[in-house]
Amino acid sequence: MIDIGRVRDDTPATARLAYLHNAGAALMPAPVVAALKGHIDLESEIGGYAAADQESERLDAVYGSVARLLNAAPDEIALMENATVAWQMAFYALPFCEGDRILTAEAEYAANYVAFLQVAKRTGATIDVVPSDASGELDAHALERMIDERVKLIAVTWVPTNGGLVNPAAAIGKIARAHGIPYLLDACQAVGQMEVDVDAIGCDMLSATGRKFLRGPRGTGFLYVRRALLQQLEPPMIDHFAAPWVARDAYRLRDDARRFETWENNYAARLGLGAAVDYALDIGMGPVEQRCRLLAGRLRDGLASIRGITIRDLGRAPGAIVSFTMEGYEADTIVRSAAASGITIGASDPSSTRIDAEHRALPPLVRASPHYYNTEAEIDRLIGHLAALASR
């Protein structure tokens, strides 16, 4: 059972604001502030240089609390500016070569699918689109059709941007070992909303920020590699942190994952990460992602009883993004007097997932991503918002 009296004293905006706007960049509680701003502080007192040192301890465990938010060893994760960055680094150390194909989902994210059209570009790889099923998810069933010994990656958004589907991870992990095919998972919007464990997953890469459902800072992210592929992978860009100058002529990467980070770092930011991944850890993933189910669920439910609106939301299990649109209104004058009324809720345009957007005629979509720290009663208030704009 969470505590939602003590999460909101530790998130002193609900006081002022309904947040509902999770999936772009949660509310920080308490903890997380404090770690940034102490950090900051300390660096002002004794430098930059002397405070890291000072810190090392609590620096270094930040790899072993991403490791147990994702059922990982730390040595398995490298911490990052933010989630593209990470995502960057994997799929970019991978070799591609003219008929190499890359497999990637209907909702696939833009910043990840114009990486595929730059390869395709220089390499001849090509870039297959794996259909969905009725539901809207990934067809498991039509990406094992797909394969064959040219595929060299499968790459999937677990939740995408604009909407609540959550496609099949685990389904599509087991056909990637299967055939020993790498599987690079962004997990951008499902880290901090729902349970997440890398090996039931069968992901080799996965990709995540510390600003959306993690309520971590900005410019924060994580890298997953399993210690597997690893040592089969050299970053596209390295230095002498990644891989130490051993000789005139020689470099030797790092054993870990660290391979793939820099040596300089906003080190208040990762200990705000830190703070942020043991919060939730504290809580538990698992009453986290109830609640954001329940509250959700409760929002969907709602916005279906309000004439005028449709829910845009695909999958046969939705996440905590709910997408709609408004019969005689654009999605950025929805967000604009929700704000005026003290709900901040935000909007998804088409380009974030062209090819969904395409298919489906998206025009720019409302998402409203509630959390575990939001009410019933911040929900319903988002819902009499909507119903009384209708009502016009």
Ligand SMILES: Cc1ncc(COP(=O)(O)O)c(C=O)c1O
Given for the second form:
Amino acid sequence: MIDIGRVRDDTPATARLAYLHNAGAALMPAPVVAALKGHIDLESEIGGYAAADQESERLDAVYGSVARLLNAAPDEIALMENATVAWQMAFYALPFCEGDRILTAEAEYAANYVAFLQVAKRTGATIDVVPSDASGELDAHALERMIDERVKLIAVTWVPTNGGLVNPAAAIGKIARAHGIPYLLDACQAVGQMEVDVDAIGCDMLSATGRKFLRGPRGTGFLYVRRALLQQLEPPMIDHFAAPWVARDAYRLRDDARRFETWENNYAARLGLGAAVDYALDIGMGPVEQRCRLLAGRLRDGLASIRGITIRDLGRAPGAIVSFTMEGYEADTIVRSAAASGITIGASDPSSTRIDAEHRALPPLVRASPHYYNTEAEIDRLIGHLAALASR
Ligand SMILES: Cc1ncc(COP(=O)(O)O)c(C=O)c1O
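To test you: the structure above is the form predicted alone. What is the structure of the form predicted in complex with the ligand?
The next block holds the full complex; its first chain is the one shown before.
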């Protein structure tokens, strides 16, 4: 059982806001803020280099924390400035040739898809979108049927940006493993919301951000690369940290996943990320996931009873992102009117998930994303606010 009082005490803004925008940027708990501020203070007192030296053990421990969160090893983790760069480092490290195929899902994130398009343009590789099943999840049987020797990558978003869909990450992993195809999983919106076990999923690479459900600082993210694949991947760009300059005409790539990093970093943010991961692990990802689903379910039930609202979430067991539209109101108008009542929610534009949005003819969606630290009363406040709008 999560001690809701304690986690809300750790999150002072919950006293003022019904904060339901955790898929955008969640509220950081006090230990995260303390880690950030503490390191900035230290840098201002003794200088950035000395501060990093003094905190080197805690900075190293961040790799261990992220590894524990994913059931990985610390040397399989690279700390990055966001999920996009983490994903790009993995994707652009893979070699593609004319005729190679990249398999992806309907609700793939825009940043990933434009990278597919660029590589397709450069190399002649093709992008094939695996159809969804009747529930809206990636159809694993269709994926299996699409596999041939030209498939060089399966790259899928686990929890897409635009709603509650949770794609069948482990079923995809089983197929990828059976055929020996590299599997890159965008777990940006899954991490911090649900249990993540890279072995159980069977992914080879996984990217995520710090600021969303993990409750870390902005400008943080990480990449996991399975050790067996690591040695085969040359990062698309390197510096002398990733690959020390060992002779006038030679560099040697690091053996660990830090070959995807560069020398300079925001150490305060890294310590904040580590504190966020430790905070989540301390609560336990099982209870976090359970409560996220409970609150999201309560919200969906409430929205279903409001005239003019259509819930847009897909999948058999949607997660903590609740997406909807409301007749007569633009998504932005709803977001602004909720904000004026102290309720923070967000919106998702069709261009973020163009294939899914075109397939379903979606307008911009309202996106409400509760977290374990929210209360039932906050969910009911949003439902009440929308019901009042609907009855105007
Ligand atoms: C599914 C998905 N992948 C990746 C990203 C990019 O994450 P970041 O902004 O940390 O680069 C987002 C951000 O919204 C996302 O929703």
